[in-house]
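Below, in C-alpha cells: the form predicted on its own, a single chain.
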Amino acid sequence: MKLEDDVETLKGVGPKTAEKLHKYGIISVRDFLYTLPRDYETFETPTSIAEIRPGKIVIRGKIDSLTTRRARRRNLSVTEGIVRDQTGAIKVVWFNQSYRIRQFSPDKEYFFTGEYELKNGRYSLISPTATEVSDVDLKTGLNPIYKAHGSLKSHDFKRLIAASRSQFNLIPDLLPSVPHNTRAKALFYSHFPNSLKTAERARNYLAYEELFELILASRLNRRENDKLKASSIRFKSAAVKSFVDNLPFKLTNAQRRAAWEIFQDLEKSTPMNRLLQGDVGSGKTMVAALAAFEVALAHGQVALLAPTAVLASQHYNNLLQVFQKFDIRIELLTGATKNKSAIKKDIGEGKIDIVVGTHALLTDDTVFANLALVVIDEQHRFGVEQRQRIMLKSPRDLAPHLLAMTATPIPRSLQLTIFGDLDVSILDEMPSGRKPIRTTVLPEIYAKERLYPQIQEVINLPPDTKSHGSKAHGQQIYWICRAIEDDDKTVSEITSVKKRTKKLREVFPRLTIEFLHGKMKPAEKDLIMERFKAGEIDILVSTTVVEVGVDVPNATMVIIENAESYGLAQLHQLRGRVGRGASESYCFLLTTGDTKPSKRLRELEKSCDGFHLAEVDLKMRGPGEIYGVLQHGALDLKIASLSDTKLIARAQKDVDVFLKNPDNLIKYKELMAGISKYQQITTLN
C-alpha cells in the first residue's frame, strides 16, 4: 500500500464510506492519516455526582428519561434527560441538538463534560459533550476528538484510524536534517498519544513541516516572478502633483505611502506583484487611479478587472470624475456594453488608455496593444486561470505589472507566509469624516420590540402613509440571511432569504422589500443592485453575495441574522456595506438560541478596526476563514497555526538555508511534490 492510494484501500473503508470521505477532500491514504484530532478530552479523574460543584465538570454515568420539546417563546428545541451514577442523579439539557435523543443506550456508560450551572431556577448540566466509556483508553485517560464530516462522526474516525495503525510505517520523512521516522512518529502520536505533552510535541513538528512547505512554495514563486520582464515606467512627479492637487479631497498619509511604493515598483524592469489591502472605505480605488494615471502618461494601457457589472460601472464613473481634466480616454466593457466591437477594436489599436470591465475583458477577442498594468479588484472573486488570462493579454514579450486589491485586512503572519511572493501595501487610515458604525449584538427574540421601531425610524415612514412612489422614503437597509430558501427535509433554525422577505413584507406592507442571492442570474442581480442604489428599494434581504459590492451612501443599517455562524472577517465585510455616507450608521448582529454572545461578536461590537479584528479572527478560528475570503483555492493547513510567529520565524530561517543549495530542489523529491499545491494557491501572477 502507498500513501497515494485511494482511501478505499484502507481496512474498514468500503465504497460508501470512501464516497463520504471523498466528498470532504479525504481522497488518499495520506489525506486520511493527516486528518488529525481537533482536540483531546481527558477523563483521568471524573467527579462523582454527589461531589459536583457549579462550573466545568466531568462525570461518568448512565442516561435515561430523554425527551425533546420546542420552547414556546424561543425558536429552539430543548432535549432533556437524567444522568445517574452510584452517588446520585442530575438533569442534563441540550439546546438545538435534538439528535441527542437517538445517541444514547440506557445500558451503556458515558463520560459527560460540560458546565454545571443554574438555569431557570434549577442546577443542570448544560450542553455537555458525551463519550462512550468503552471508546476511551482508560490507561491514559485521553480521548482524541475528530471533526465530524457529515454523517461520519468522531467515533467513526477513531475506529478507522485504529484499524490503520500498521500503515504509519509507510510514511517517509519529508524534511532534510531530521532523525529517521520523525514524521511517522509525529503522526502516530497525534492519533495515539500516551500523554498530552506527547501529542503537543507531535503536532508542533507536523505544524513546522506545513509552514516549511508553504514558505518554500512562496519563495519559489517569488523567484519565478523575478525572472520576468516588464515595462519600466518613469515617475513623473510634476504631472502626479498636478493630478493630486486637482482632487476634490485630500489623500490620507496611508494613500500617499502606498502610491509611492507602487510608483517605485513601476520603475523596475521586473513586473510589480503587489497586493493593496485596506479596510472598507479606506480609498484603495484612488490609489489604483494614481497608478493608472502614471501608466497612461507613459502611453501604456491599463485594465481594471472587477467581479460584477455594477461594481465595474461604479469604478468607471469614479475614474471619469477624477480624470475629467486630463486627456485620458476611459471606457467600460461589460456583458451589457452595446458597442463592444468598436471598443475592442480601439483597445487593440491602443486608442483607449484605461478600460474598466468584468469577465468581458477576458474573452479571446479582447486584445491590448500595450497592456502595462492590470488592476484586479477583489481578486479572490477570480480563479487562478482567469487571473492568468488577463495577465497574458499583452502581445509583447513583457509581462504587465499587477496590482491586486482586497478589502479584507490580512494579519502580518499571513502576509509573511501565504503572500511571501507578494509585496504588500497597507491602507490603515480612513479618510476624514468617516463615522464609526454603531454595532449591537441582539438576541433575535428581541428584534420585534427593539429593532422594528428603529427600522421605521431609519426609513422615516410616516404612520399614516399608505403607499410610496419609486424612491425610498429615507435611508435604506440591508438584511443578511444565510440560506436562500427553506429546506423541508431538515428542521433548521436559520431563516431563509425568501422566508425573511415574506415576513418583512407582512410587518412593513408599505415598504418596498426585495431579495438577492447568488443563484440568481447575473443580470437579475445587477438589476436589483441598481434599483437599490437608485433608492427604489427600502430593505434588501440578501445572502452574503453583497459582502463586496457597490457604494450605497443612503444605506445606513445592516442586520445580520445568525451572526454567530460567520467569521469575524466576513462580519466586518458585511458591516462595511453601510457607513459610506454622512449619516450615522448601524449594524445589528442577531443571535439565536439561549447562549451568551461569543467573544468574537463582542470584539466586533467594540471595534471597527479591520486589522485588529483580522488578528483576533486568526487566533480564534485559524487561517481558513480569513484566507477563504482572500483567494480562490484552499489553504488546507491541517495542523499549523499562522498566529504562531515563533514557529513561522524558525521555518523561514530554515527555508533560507535550504534554498542556498540548489541541489536540494532535486534531492528532496517528497518535499518538492508536496509544495506544488501551495505554489498554485499562493501565486497571484
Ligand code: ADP
The other form holds:
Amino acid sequence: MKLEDDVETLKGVGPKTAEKLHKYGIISVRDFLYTLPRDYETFETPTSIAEIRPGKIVIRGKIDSLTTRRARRRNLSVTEGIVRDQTGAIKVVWFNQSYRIRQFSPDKEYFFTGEYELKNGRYSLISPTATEVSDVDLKTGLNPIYKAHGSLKSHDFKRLIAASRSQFNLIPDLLPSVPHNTRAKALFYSHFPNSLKTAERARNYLAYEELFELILASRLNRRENDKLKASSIRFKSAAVKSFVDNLPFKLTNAQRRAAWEIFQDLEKSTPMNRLLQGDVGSGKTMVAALAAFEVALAHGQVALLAPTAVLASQHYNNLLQVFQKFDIRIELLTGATKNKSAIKKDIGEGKIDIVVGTHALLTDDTVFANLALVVIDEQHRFGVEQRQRIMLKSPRDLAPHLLAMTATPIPRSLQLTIFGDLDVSILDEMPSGRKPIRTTVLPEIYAKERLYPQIQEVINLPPDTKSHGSKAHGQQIYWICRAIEDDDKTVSEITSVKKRTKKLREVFPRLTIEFLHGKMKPAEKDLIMERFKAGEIDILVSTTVVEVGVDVPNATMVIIENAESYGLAQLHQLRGRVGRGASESYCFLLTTGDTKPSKRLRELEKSCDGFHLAEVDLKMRGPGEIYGVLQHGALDLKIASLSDTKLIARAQKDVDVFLKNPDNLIKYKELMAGISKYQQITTLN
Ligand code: ADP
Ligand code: MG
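Next up, the form predicted in complex with the ligand, please; the one we just looked at was the form predicted on its own.
Up next: the whole complex, starting with the chain shown before.
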C-alpha cells in the first residue's frame, strides 16, 4: 500500500466509489486512511426491555410498526415504532427524522441508545441512535462512526477500511525519532480500536504528527521572511508626536504600545510581518493610520486593503480626516470608483501616497512605484492567494512591510502553533467611555412580547402620529438572519432576510426597513449602507455581510436569529456592530423553537471579552470554529488538539531539535512535501 497512490488502488474501491471520494477531497490512499472516525459508540451490555428504568438506556432488539405523521405544530414530524426483545416491547419516537421510516429492516437486530422518559403520559424511548448489531465489534462493544460524505455513509467507510485491514503495517513512519511503525499503528488503532484507551492513544499520536508539521511549517515561513529585504523607515518622533496631538481623542495605552512595536519593525531592513489583534471597536484603524503616516512621510506608498467597498470607503473617509492638515495624497479604489485608470496611473507614478481599496486593488494593471507598506484589514477575509498578490505589487526588489489586522482573538494555544513565528500586537484595552453591550438570549417565540416593545423604544417611534416613516426616528437596529431566501425544498426553521423583512414591515408599517445581503450588486449594497449610516433606515435586516468592521455609532441594537448556529467568536463580532457610541446598546440572541438556550450562548450574556469567548469556543466546539473565522476554511486538521498545550509544547521542542540539523530538511522528503500545504496556511503573506 503506497500512501500517495489514488484511492482507487485500494481493495474494494471501484471507479464509482473513487469518484465519490474524490468529490470530497479524498484523493489518495493517505487522504482515505486519515479519514478517521468522528466518534466511537460504545455498547456495554444492553438492558433487557423487561428491566429498563427511566433515564439513559441501551437496548438490543428488532423494530416494527413504523409510522410517521406530521404533528399539529408546524414543521414537526413524528416517527414512531415498537422495539422488541425476548422480554418485552417499548415504543420509540423520533422527531423530524422521517428518514427513520426507511432505515430498518424488520428481521435485523439493532442497538438503540437514548433516553427512556415520560412524554404525553406515556413512557417511550425518545430519539434514540440506532446501530445495526452486525456493525459492532461485539468483543470490544465499540462502533467507530465515520462522518457521512454524501451517499457514502459511516457503514461504507467501515467496509472499505476493513478491506485494507491487513496492509496497515506497510505504512512508513513520517517523523524521525519515533519507534518503528508508530504511524502505522496509530492509524490502525484509530480505525480498529480494541478499547477506547487505545483509540485515544492512537489519535493522540496522529495529533502530535499534525502539530509537528504545522509548527515546522511556521518556523520555515519565518526563515523565508527573514531572507527578504525591505526598505527601512526611520522613526520621526517629532512628526508623529504632532500628529498624535492633533487627534480628536487620546490614544489608548494599548494603541501606543502597538504603534511603537510597528515603528520598530519598520526601521528594520527585513519586512515586518505583524498581526494586529484587537477586539471589535478597540481602534485598530488608528494604529494602521499611524503606520501609514510614518511610511508616507518617508515617501513610501501604502496600500490599505479592506474586504468590502463599504469598509474601504469608511477607512478612506477616516484617513482623509486625520491627514487633513498634512501633505499626503489619499485615494479610494473600489469596483465602483469612476476614474480607476487615472488613479492607477498615478499609483504607478508614485503620485499617490496612500490608496485604500478592495479587491479592485489586486488586478494586474495596478502597479505601485514604491509600495512600502501593506495593511490588510480583516485579514481572514482574504484568501492566501489574494494576500500574496498585493505583496508582489512593488516592482522593485524590496518586499513591502505587512500589517494584518483581525478582530478575532486568537487563543494563546493557537498562537503558539499556527501563528507561532508571527509577531503579534494586541489591543487589549477599549477606548474609554465604552459601555458593555447588554445581551439577552431569547427563544424566538417570545420575540413579540419581549422584543417588539423594546424596538419601539429604541427607535423612539411616537405612538400617535400617523406619519409614514421615511426618515429615522431615533436609534437604529441591525437584524441578522442566517439565509437570504427561504428554501422551499427543505422544511427549515431558519427565517430568511426576505421573509423577516416582510414580517417586520407588517408589524412596524411606519418604520423604514431595508435589507442587505451578499447577492446584491456592490452598488446596491453600498447605497443601503450609506443610507443606514445617514440614519435614513430604522431597521436593517441583513445576512452576516455586516459583520465586517462597519461603524455606525447610532445603531444601538442588534438582533441575531438562529443564534445557536453560529460560533461565539462570530456572534461576538456581529454584536460588535453596536456599542460604538455613547448610549446603552443591546443585543438579542434569538434561538430556534422553544428549547432552553445552551450554556455556550449564555456565555455571551456574561462576557463582552472576545478573548474569553474564543477560549470557550475552542473548548466547547473545537478549533474549527475559530479557523472558520480566521482563515477562510484553509486549515483542515483532522485530529487537531490545538487546545492541548502540553502536546503543543512537546511538538515545539521536537521541531527545534529537528531544525538543528539542516540535513533533515532534505532527508525527510515526505514530511517536507506535506508541510508546504501548512506553510501556506501559517503565512500572512
Ligand atoms: P476596530 O478595531 O474594530 O477596527 P475602529 O478602528 O473601527 O475599531 O475604531 C472604532 C471607533 O473608535 C472609531 O470610531 C474610532 O474613531 C474610535 N477610536 C479609535 N481609537 C480611539 C481612542 N483612542 N479613543 C476614542 N475613540 C477611538
Ligand atoms: Mg476595523
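Here the structure is a predicted model, which means the values were calculated and not measured. Positions refer to the first chain, counted from 1. Take the two forms, superpose them, and find the largest set of C-alpha atoms that agree within 1.5 Å; that set is the rigid core.
- Put the two forms on the same core and the Cα of residue 106 is off by 2 Å or more between these two forms.
- When the rigid core is held fixed, the Cα atom of residue 654 travels less than 2 angstroms between these two forms.
- Once the cores line up, the CA of residue 17 ends up 2 angstroms or more apart between these two forms.
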